[in-house]
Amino acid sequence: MPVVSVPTILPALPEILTVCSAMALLMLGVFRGEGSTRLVSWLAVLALVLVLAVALARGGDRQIGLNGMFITDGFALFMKVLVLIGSAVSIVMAMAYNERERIARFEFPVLVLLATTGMLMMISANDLISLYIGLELQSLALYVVAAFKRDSAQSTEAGLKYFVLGALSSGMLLYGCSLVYGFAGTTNFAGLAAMFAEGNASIGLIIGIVFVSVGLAFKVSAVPFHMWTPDVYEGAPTPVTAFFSVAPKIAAMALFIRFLVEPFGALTAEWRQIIWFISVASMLLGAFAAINQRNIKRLMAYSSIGHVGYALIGLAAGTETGIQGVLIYMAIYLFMNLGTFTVILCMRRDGRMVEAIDDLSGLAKTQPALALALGIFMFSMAGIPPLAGFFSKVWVFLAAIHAGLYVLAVIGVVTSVVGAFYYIRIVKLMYFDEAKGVFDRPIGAEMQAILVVSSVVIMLFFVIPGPLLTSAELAAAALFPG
């Protein structure tokens, strides 16, 4: 595919008008005090929804801008589509609880504001430079976010943790990208490609994206360097965990799979062994320690590592097919995510939230309707057919196959079948066992709006796959011009 020649600023439009919304809605908040955190919320989800219409007016087309340090294609905007969505419908699922626990400050949606373009930038990163700027915006509105709760020991403590690990996992990150360009002589992603096509590298470049390797594996939270994920995830709150369980998560996946498949594609063998081994790792122990968790959220830690074990097999296939693989994969985890946190947002009785699993003993004598989106949910996560979860995969694990990785698929299927113990079990809970207590009522417009189409687009994707499956084959494919 042909590069396009635009003016050097127009590929990151979206990011310009992304961060742009970002400092007015900052300036609104501080001109119209605390009581504008309602209308904020409302105006940073309406920039996200025009940032979305903006970038897909854009379409697809491969063009580099900021001195090649910027590129756009077909993958970007799959992956920028996710991201947005991922964001606009976080800042939601935040306005009423934010507003329960006395925390609705308009610092929040600002500060996703700050975060989500750091995504954007990082998805359309082609040069390690880029690459960190773009890590580091996302990064440290996340730091704040989730410490947003400050008179919670825990949430302080969560925001501590993520910032400590954080500064760690970019420190890696950034020696990584030294020996790159100490044993390489550039930054630049197109360089890199031109100068390895031919697959021989020295040992120092190999170490380089080991490194590199690691702190990108920091922020998707696979094995080894998930420490942070199950205390985090517990200690922030809610609409925060929902956020970082998705949008950051999407957008690291973009940057893994850009950084490893664009500069060095040549070298799957060389680096096709870091990511077996993660995902290996990721797999196993989201499926086995997540079966003595009792906090829901810890759980949907644990829940999370695993998936992206399953999202990174298509990445070791290293092929247009894995590729595509890993698209669908992270598309419908999102929508999976997002309604099983909005049901654990529900979770409250008498005012307070309750995060305990066996509170949802009984759920579906007393509110069937909040128990079927969950049992859906679970069951999708599980891997049961005729789910969406079921073809996500399906659809990686075929990518193992083609590629001769056996072994990694065998893998995934049985981890599979262990962590639909867990899953289940929360479906036994809701429909068999007798109920502890009432959850309070009503849920909430958005919070129902989220879930009916969270569950229909989990249950009916069978019907009509194609529009999915057709976009993430084009954004595959803009990884693979040749």
Second form
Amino acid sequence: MPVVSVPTILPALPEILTVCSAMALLMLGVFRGEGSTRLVSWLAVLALVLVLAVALARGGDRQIGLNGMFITDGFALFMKVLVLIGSAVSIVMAMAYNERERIARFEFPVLVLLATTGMLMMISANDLISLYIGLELQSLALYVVAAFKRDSAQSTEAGLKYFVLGALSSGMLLYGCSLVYGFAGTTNFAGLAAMFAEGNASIGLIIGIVFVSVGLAFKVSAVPFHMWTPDVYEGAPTPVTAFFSVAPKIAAMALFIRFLVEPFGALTAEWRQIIWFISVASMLLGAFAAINQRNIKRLMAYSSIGHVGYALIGLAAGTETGIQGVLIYMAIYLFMNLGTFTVILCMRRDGRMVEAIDDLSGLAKTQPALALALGIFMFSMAGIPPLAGFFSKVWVFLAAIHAGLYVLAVIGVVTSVVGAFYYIRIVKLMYFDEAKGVFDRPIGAEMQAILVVSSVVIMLFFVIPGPLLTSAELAAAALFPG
Amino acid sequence: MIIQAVCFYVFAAVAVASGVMVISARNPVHSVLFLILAFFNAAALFVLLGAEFLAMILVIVYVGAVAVLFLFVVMMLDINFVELRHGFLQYLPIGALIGFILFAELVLVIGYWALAPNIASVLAAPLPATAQVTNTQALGDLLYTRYIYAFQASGIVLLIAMIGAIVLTLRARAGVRRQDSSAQVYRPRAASVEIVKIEVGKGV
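Okay, that was the form predicted alone. Show me the form predicted together with its partner chain next.
What follows is the whole complex; the chain from before opens it.
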């Protein structure tokens, strides 16, 4: 009988805590019945904050656990912090909405917690197997929350569409994984990195990398694998859309970066063309397809596709500054998106949600504070200085120029000018058009708090950029040892 | 040796033929039955490879659970499969194109097949000697030690699937009369039995 050593589980403490609290809250919800939704939601937020504290306390030292399948380092810590913030805020945003729409059920925060577990596992994946399982864990929970408003045909359609296309992308990802495994003989990232250190890749391996990249591009909704995004964003309940647009995207981006940079860092020249193409295509589609949108949730879907394109510029650069740019971009994107979706959640008239962009007309006269907040987010997304969105774009463009990708940087600048059109049109609607009616008030203390915090972060980023810049630098450095 | 080869060709041919029948049979029930046949033949191929554990799992999981579930759905739900198939053919050109591209890629990949020179040094789990352990034990040794993380995480995936199914389908309907056995047991005699004295010749 071989002696078996217990695998090191300590690096996975945040994940273990998340999943245990999800199960405990599930039990609590089942025993206390439907009335316990608010309690379970707040406890879920508390659990996420606790996990955040534990992750921060454990720090960003490079540790490998669970037989080499799991890794924590500065990069993982940075991304985990973003994901945890995104998930916690989404749960808070969803509480009042779910109660008003009569879909308040305790399973919602539990499913968000489980999805978050999957995201944390994705960020810490150090093996093709843990990559896939983390991804599935996340996706399966997301399919369910997309269809959470089960009496609405739109929401059900969103869930089903997401499920079918997600399953397709998982299939491609697995096909790619099997090719990589077939040509390398190992699924471990460290093993792969050692094997291809000299950049000696066969064509089969490249095809494998392409397939895995296709699967991951589906998850970050980069063009040409973006088709599901507008429909799912429009159909899913609004807080779920807010959740989709931040946490899973950040986690998938982290996985994308780690997969390409860590095991295949020596093959940058091979995968750069792929990332270059999907980055350009996403920026172009995000800029042009959004112009004709009349529904604000669809608009945000196209906007998020565009933002993914900008973030991928940094990955295409493949350098340490490029990755730092992606990290800064995702952090600022998180705050802009959470803020914008909070405003969208406040768009209700006579107890019904309204989603047309025209409904925002004249908001400055009826609700000046809300209009000011949305104005800040829109200017920031358009990339107007001195708001945070400007600096995030500058970082990725600079990284592209340093890596010699001039065309990419130029296309980025041009598309962000085009994109500025539809962001600023919303500001024009709010400030210069006649009011159509008043949105319901009050919007709730927690919504006000999210709005204030995110707009302050966006506005004052240029005053104290230090903490974010240095932590992103440390995180990016963790991926490039030596 | 020759028997093994004959067995292989028989099982493989039946598996492929029943695969074709699955997609071409008109009656969906026949499709599912051919699917079961395909699973059985694949299991037999596993046995020929010496992977008896996988063969049994294939039979138990795919035939025992998945195929029967399919059959159940096909027979219980009133889906008009003929109508569903209507217009299937219009996707044939694009489907054939994608299939052809995938096939070309596979040919390309197999054409360049070369094992990495240092493959032995990076193997995740060296193969145990087959003479000493059965493959059930070898799989178990790996699954519960080296891959415990993946194993546990898969368990959570199943938990999510369960929660999801309940969230999306369970409805508390009004007017359902559930059996409450403790109420039945504790029902007093007086609540259900009434003794009526009937006088002779009078009727009730």
